[in-house]
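Here's a solo chain for you in structure tokens, the form predicted alone.
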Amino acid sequence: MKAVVTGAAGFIGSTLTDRLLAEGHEVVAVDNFDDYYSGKMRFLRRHLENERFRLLEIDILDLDALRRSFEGADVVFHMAAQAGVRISVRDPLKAHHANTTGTLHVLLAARDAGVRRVINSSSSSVYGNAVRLPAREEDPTVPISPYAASKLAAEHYCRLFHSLYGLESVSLRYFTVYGPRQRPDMAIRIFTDRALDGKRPQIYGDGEQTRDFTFITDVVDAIMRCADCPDLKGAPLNICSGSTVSVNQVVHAILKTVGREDLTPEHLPPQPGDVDHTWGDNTRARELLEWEPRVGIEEGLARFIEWYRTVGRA
């Protein structure tokens, strides 16, 4: 398989790239190396001498360049995005350009290049404050942040391109992905970093918010399975652990793991755009992809903290 990975230098994209190359596939890695956070090149550097790997510094807003990069590709794994609810509240236009217009460009380029399938990265944030938990794919979507709205608009484009042009696609609604390489602005990394520095973890709100934390290797396994599963006709799939844990519980587990249970969390005002609870029903993904999450929160936190101590802070 010849695969294009957009956002290939990022958290999920680079981990997916590793997996694709390990399984013998050809990978065209596309990334604009946006300065949202630095240091991403180190995740791809070891592949630069691999004859099955090609790295292109391209912005997904450059439609002509995208078309050229997609030539001969079988599947496009679309990971590129402007991530983060809070930055989208500060700069809605950037989220819209990257996530909505950028996805439209990916779909246009894929259609024009004859790509068989696009696997789109969406988010559980499209549910907003879900009407029921665990959330199911057919439930109402009521975004409460520009980030969530931009991801939902991208999902609609995927469905349209299937119905109008026959482009196979699926939108994966990720639920709080965590693990090695996660971004500096993600909560688990921030909590861990402060604990290792002997600083009190800072929790927005009372910490009783709950999240469906999904480990990176489980997410990448689901993404890989989407390349060959039956055509999902642009429909969404929840990619989640199917379980939930409070932010307070996660913080206490991190403090215990790093040996700093003496640090008392500091509670700050809630942040605009943050949802109260995320919890997904992964039945459809289990059935269609023959997939199941394997890494529980305790094991996942331990694996992340070990990576962060030995590699992540280097």
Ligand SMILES: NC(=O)c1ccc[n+]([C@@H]2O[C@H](COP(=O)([O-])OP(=O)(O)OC[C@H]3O[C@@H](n4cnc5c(N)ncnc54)[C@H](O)[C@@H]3O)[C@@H](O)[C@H]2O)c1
The other form holds:
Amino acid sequence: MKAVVTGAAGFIGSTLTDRLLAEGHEVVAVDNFDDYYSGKMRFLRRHLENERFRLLEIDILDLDALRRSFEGADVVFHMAAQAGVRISVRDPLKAHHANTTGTLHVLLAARDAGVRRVINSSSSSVYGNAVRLPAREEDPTVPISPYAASKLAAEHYCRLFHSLYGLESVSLRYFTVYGPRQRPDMAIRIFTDRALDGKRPQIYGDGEQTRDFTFITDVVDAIMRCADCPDLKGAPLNICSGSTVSVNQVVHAILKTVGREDLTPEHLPPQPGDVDHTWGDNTRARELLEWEPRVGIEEGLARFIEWYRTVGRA
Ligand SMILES: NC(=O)c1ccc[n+]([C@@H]2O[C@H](COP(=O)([O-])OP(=O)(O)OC[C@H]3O[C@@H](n4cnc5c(N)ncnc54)[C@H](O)[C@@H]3O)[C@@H](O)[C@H]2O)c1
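The block above covers the form predicted alone; next, return the form predicted in complex with the named molecule.
All chains and molecules follow, beginning with the one already shown.
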């Protein structure tokens, strides 16, 4: 297939790009190399000589450029976003522009270019403080951060573009993705970085908040399967491990793996916009995608820490 990956220089987008190219597909990589964090080119550089790979430095807010980049594409994997809850609390407009307006642009450009399917990146954050755990796709969505609101609005546009214009799409609700190339603002990476430097982990709140951590290769596997699964008509799908651990447990496991159990955590005030618990029900994804998560938290942490020690910090 000819695929466009928006946000191809990021954590999930670059891992997906590797996989698409490894499986023989053509990839048009779209990214504006946003300055939220640096060093992203390092993951794409290896593909620059590949004739099935094309890199376009484009902002998805530039609709004309986006339209041109979608010409001839079969599937658009839409990863570009201002990710992160906390920055959205500081700068709600940026999250809105990149995530809501940006997704609307992607849908318009895809519709007009005759793209078969758009795979949209949504987030578990749309549930807010979920009414039940594990959360199911049909449960109420009550965002408690601008990031979550922007992602939920984007989901609605995907659904509408199916009902109004017949554009195939699915909105994947990822639950805290972790692993090699993880964004520098994410907790597991920050805890690991501090532990390797001999600094105490800093935990927001009492650490008893829980997360459904999902390993990057499992997420990319699910995304790949969405290219050819039955049309979901813009509906959301939880992509999650289906299990949950507390932040305290994760910190303990990291300290043990790096051999720094002597470092006692420091607790800071809880952060506005952060939900207390995430835990997803992945039954629908298992059935529709014939997919299952394979990497548990212990193995996933070990693989991340090994990458971070040898590559990530280099
Ligand atoms: N990582 C997670 O745990 C997680 C969880 C839920 C949802 N998501 C979603 O998954 C997607 C990928 O997340 P990630 O962790 O890889 O983030 P990331 O920040 O590593 O990647 C996003 C990429 O999008 C690019 N980008 C940002 N604004 C852009 C714009 N206006 N035009 C073009 N490119 C732009 C950035 O430069 C970056 O390379 C995002 O949509 C994010 O909201 C991620």
